[in-house]
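Below sits a lone chain in structure tokens, taken as the form predicted alone.
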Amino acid sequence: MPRKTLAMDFGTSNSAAAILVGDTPMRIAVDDGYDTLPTAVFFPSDGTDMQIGRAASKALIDGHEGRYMRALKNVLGTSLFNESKLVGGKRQTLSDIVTAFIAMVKHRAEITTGETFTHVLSGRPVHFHTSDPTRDARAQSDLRACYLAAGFEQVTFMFEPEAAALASYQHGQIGKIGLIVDIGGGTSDFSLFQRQDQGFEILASHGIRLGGTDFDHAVSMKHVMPLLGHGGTLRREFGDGLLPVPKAIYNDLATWAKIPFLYSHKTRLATAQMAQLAVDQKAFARLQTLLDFELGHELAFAVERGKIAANSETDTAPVQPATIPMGFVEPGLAPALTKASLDLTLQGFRNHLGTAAKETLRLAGVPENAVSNVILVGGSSLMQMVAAEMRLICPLANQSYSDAFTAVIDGLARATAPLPAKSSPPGPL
């Protein structure tokens, strides 16, 4: 790799940049002294410059007028990514916004290091989209185009779990065979690797489109959206009988990337019409309040906090049931969320993760009992169900947590130098 290569992890929830200094990764403080930043943007209503990272989140929390956006990575490879929308007082695409985000990270990295970066080594999931090679290829093409438009001249990709494997190898975290379990905001990725006399070898990598934003969506649909009218009924405008409340608005409201596009006259009009016919008038009043005051992201953050709190409960140290605080919609509204109800809500996802891990072992031709170490990476790997499922699959393996938010970027930085041993190619080029 050329010396002027920047390692960048553009994540669904968090992003980071780093370079290799000697043989040590140096994470770059690209967000007010922090070496990771939320993958979030905020467009102030007054037309001033786009804010990113913690500044974007703070603007939302402080109640500033404007458009907040998060989880943009989830839209790569879809038609929505190149659709023109009115954002920040002008028509632009999500591709334009991701490009601007990357360009700002690049600029900050250059200011901090005094370097000019012409090349980037970017992480990518094993699959942006499960079982859809065409859309998967389009997603990487979308991301490549954003890097090029942001000012890089050459773009190379490496699978994120393989980068985490490299970081884990350098930290001495594995015995003979290690399994990386990287559960991020939008995807879950797995790499099986084997220690050798000189370095290590990737035996297999696999991934699925499933991550923390999907967990949030499921919790929201199950525990929050019914309080806003989801699952309810509408009286017919003419004639007898009842009709089910349409689901689309609730699915969008529970999806991070789609929330900003709900605050339209069309959506508000449709909601007002349904409210007139709703059997549960109170629930629809809450929904109208949420849309009128554009509180969708506040709701998403509340769901995320409730999920994290419920996940902290253990069998040996039970705590007071967590709640999803919705007082900003209606005073005192706070549905309970226990560890048991959280596990039940996410059980299907746990099964998918287990199946994906087993598929990784199958691709490598390695039996489950041969895995000596399971290394958990990514913010959503902190969900207790992930560790529990991996213990069932690899019962003889030692289990450890790598640096949840920095293992991938550390590995990417190391990969900008010659690898210590052969590995699979760094993703499709």
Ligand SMILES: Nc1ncnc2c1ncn2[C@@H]1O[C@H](COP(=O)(O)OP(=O)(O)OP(=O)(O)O)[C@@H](O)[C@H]1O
Given for the second form:
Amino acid sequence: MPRKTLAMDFGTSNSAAAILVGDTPMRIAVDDGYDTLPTAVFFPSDGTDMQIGRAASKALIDGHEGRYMRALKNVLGTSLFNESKLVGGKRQTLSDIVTAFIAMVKHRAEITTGETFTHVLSGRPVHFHTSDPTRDARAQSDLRACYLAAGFEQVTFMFEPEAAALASYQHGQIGKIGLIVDIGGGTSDFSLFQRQDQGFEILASHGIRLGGTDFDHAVSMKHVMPLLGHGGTLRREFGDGLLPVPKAIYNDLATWAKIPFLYSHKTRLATAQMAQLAVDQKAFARLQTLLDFELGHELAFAVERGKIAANSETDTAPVQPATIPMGFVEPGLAPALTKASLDLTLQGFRNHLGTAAKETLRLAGVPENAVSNVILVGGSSLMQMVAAEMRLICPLANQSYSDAFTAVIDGLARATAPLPAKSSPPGPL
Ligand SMILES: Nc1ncnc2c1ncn2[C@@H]1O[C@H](COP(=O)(O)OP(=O)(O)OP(=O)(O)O)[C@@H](O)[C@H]1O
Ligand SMILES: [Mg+2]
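Could you give the coordinates for the form predicted in complex with this ligand, as opposed to the form predicted alone above?
Complete assembly follows, chain above in first position.
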């Protein structure tokens, strides 16, 4: 690996950059002293420069006029990624925006370290898109194109859970066979690895396109969107009978990456027409407020916070029942979200996670009882259902948490070093 290699974890929700100093990963404080940053951008309406990370989130929270975007990694490999849109007063593609985000992180890393980085070692999920190899390959080439356009000359990829395995191995966090379970914002990734006399060997890696943004979507569709008219009915313009309210707008409003595209004249007009025919007038008035004042991201953040609060409820330490505060839409509106209803909403996803973990073991030909350690990584691994499901699958394994938000970047930084010849390390792709 060339000397001037920047390790970069471009995550759905959070990103980070690091280098290796000696044999120690050094995370680079690329966001006002923090060593991770929200993968978020904000284009102020006044035409001033794009902001990223916490500054972007703050601009949104402070109510500045402009366009906020998050979870753009979800769109890699789709046609939307290269469609030109009017954002921040000029026509640009999401590819241009991801490029600008990466270029800013690169620039900050160079200012902080005094280095110029020509090569990037980037994490990638095992599958950006489950069961669609063409789209998956396109997602990686979309991301590669962004790194190149951001000024890197060479781009190498490594599976994110294999990077986390490397970090865990270095921490001495495993016995004989370890299973990394990396549940992030957009994907869930698994690597099974075996300790050897020197180093370790990756036995299998697997992943699915499922993460915290999908959990948010499900919670929103079930607990919030009905308050905005989802699942309701419309009177027919001519004649008797009722029609179901179309679902598309609610689906987009509950999807982080799609929210910015809802604030169009077309959507507002369609909503106004539906509002006239709606049986539940109050719900449609809320939806119109949300669109008129462009509050979709405020809602997404409220749902995410509600999810995290409900998840923190335990049998031994019951907390105040969680709510999703929606006072910005209507004073006092705050639907409840209990741990029980959260679990029920996410039960199907929990099953998918279990199946994917078992598939990783099957690919390696390793029985479930042979796993000595399960290591939980990624923000969504903090969901109680993840630990519970993995305990069912690997009941004899010792379960531990790695650094939820930094294990991948630490492992990527380590992988920029030449590895001992005898080890069988995870190889960059
Ligand atoms: N305490 C918590 N409990 C449950 N979920 C959490 C918690 N904190 C953060 N999350 C969720 O973790 C997700 C972000 O995790 P992370 O930063 O690891 O993802 P990412 O690396 O950006 O995504 P990916 O690797 O999938 O591209 C979000 O969906 C967020 O809601
Ligand atoms: Mg991640």
